[in-house]
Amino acid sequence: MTRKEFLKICGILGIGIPAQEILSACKTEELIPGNFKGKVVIIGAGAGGLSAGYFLKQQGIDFEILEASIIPGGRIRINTDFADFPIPLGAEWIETKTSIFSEIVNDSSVKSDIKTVSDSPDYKFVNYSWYNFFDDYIIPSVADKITYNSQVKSVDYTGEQISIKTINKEYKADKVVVSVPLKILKAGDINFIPAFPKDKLDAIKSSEIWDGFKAFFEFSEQFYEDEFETNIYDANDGQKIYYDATLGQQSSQNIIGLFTVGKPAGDFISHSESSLKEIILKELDGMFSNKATPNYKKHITQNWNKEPFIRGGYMSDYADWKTVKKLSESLRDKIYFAGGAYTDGEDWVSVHTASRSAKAAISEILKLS
């Protein structure tokens, strides 16, 4: 069963499968306070890692987040210089109901006023982004617990306490939450002692990680229809979409976005910036009667394959749910997983699924205490 089929199960289209699997796919984990008093080290400050830290903070549990780069957020990065609204270089769409914001905040006393616009079947932020949401509601609670430039090299969980080593320092913890992109585990960048069991390693090795590339082009005139979106891809290979990036943004600019993952992204990730400009303008000229090039003003690109601690887009939409479930399974009541690729067989790769997987991991830690 694939991610697309799970989305159908949860009410988008509906298909007939056993009720037990439906409940498993659509459930939302609730945090029930436990008696755990130890320390948790979280590896990675993307959506999953930040959420894990936030939920631990709500439970009064000691934790630390080790982030290999110099900024938080992982693939929820934005650019604030290109346009009069935040440009989402990574995660852009809200692929679930907007009640997800309250679910992530997990505090009824906190009221959010986040404006969105429908981009069927999803939603988009209005002059806002996933990064802004985390920066406003999640990061303030965990900021003093994040250590940057801390690339983890090994995790030894043979003893009673876990030893986590970076290039410069050793940390001790009672539990570890691994929240790094799956490409990092596939590459073996972190040495786990003992090694993961064979079924876990097989799941890691067999998972397909799509390449990831985005671009945004500004034009002096709007030669395309409002809210246009053009899909150009073979669904099994990935996605390639040109779209009106200013949808709902109350923007004075004319900006077309390009989102592509999987095989179509391979047409872009190996080219220079100047070549990318020519390639994309040529495609847009073909779509819009040669109106793109004469109206071109500027552009930006984001090649996720070149990010040293990410190295790609995300796991294929067509992964098998049993593989995803295996990726999420904890080890020896010590090592847990949180992030878009570790979702216990639910819908995966989205920001909201990364946060839900973090809640599930923290819930498991609490239940075992």
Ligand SMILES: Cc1cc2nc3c(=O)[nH]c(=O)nc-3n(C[C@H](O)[C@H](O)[C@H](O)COP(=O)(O)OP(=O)(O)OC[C@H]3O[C@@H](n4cnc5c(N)ncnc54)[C@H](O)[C@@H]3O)c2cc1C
Given for the second form:
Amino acid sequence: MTRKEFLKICGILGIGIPAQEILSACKTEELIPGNFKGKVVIIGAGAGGLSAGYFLKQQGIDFEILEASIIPGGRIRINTDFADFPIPLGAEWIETKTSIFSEIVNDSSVKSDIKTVSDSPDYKFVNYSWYNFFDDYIIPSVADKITYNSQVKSVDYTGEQISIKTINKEYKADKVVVSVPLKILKAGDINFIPAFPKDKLDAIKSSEIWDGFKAFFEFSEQFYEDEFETNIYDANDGQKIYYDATLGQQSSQNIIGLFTVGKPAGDFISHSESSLKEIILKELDGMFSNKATPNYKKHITQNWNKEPFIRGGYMSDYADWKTVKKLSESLRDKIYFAGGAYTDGEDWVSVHTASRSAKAAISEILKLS
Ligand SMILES: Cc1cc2nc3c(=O)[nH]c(=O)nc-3n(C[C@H](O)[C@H](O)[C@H](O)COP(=O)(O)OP(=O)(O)OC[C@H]3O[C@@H](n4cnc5c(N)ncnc54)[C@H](O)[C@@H]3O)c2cc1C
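Okay, that's the form predicted on its own, but what's the structure of the form predicted in complex with this ligand?
Then the entire complex follows, led off by the chain already shown.
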């Protein structure tokens, strides 16, 4: 059982996709130093934007990251005071091989020693998280290049130099890497001048973004089986899973997680905190012979739809790979895309795919003079 239910095209070789397309989609980009010497502005400091900055730094290229919120990380955010291990409010599982860490770090002189545990077919961090990984290995290289509280409102790429405007400042760049959630582009929060071409706009418009919600409940007693995971939604328009959130953690607490995206997340995103507590406890009481409510200690929730600069969970697992590929295509050798939604039509909506897409975007820039 996996959070994703299936691997996207790299895992389902042969389903109507030409072999060459599969091979190009599944290969990892290598960064080859090129002649590009200009300035790059990256919009968004999530896994995609941070990786893009990190790869540029490795190549000695001038860049800046503009982030609308006051913290880095986007959907890899964690809570550090609820439990004796970091609670992943967004990305939790490593949905690929653990060799991905050295691939993201992209520097054989840096040795990473990250403890993980199998949660087949994925992996989980042990008292660690995706956020901790970025905080340890990626953010230190780019921290002084991030400007927070800088919501980009417009990008004018008509002239030689690109003009990027926030409410109170204009930035100039030779290339822009767009790394905001797809929902932000869908909502038209950033005014691109000229507007994106029709095929790009069609791809943005037709992509379905699932709602996203997580909750963590602590109980005084463990009334459930160790490492349980129960999928209680069986359709292609979302997922809903209750699970032992302490799997693999060296924790003294009893914590159940709720992960839900898509249609079933709709049952949670519009409720107040007190009714969420009631709804979730009632559901757990139904699953565990009324043992949840009497053992309840505390809870936290994370409603991704309410985050002003995220506004949802992630693109549907069932998106069409050709549409996904279209989302990632650069425009006029000036605007590039990096992030969970802007992949090469391989896997999408994971942290590792966000980083890989950043590598692909930077690789494309490096090839230019
Ligand atoms: C509930 C949930 C569970 C998930 N579980 C997993 C998992 O287990 N494993 C996994 O690998 N992945 C998981 N994911 C997916 C993963 O979190 C994302 O694919 C990845 O973190 C996306 O990174 P990103 O950089 O594309 O976008 P984000 O992390 O969303 O970063 C985008 C950044 O852009 C900023 N921004 C937005 N608008 C502007 C603007 N106008 N100007 C400047 N900045 C702006 C935002 O503030 C944000 O910081 C999950 C996601 C959710 C929501």
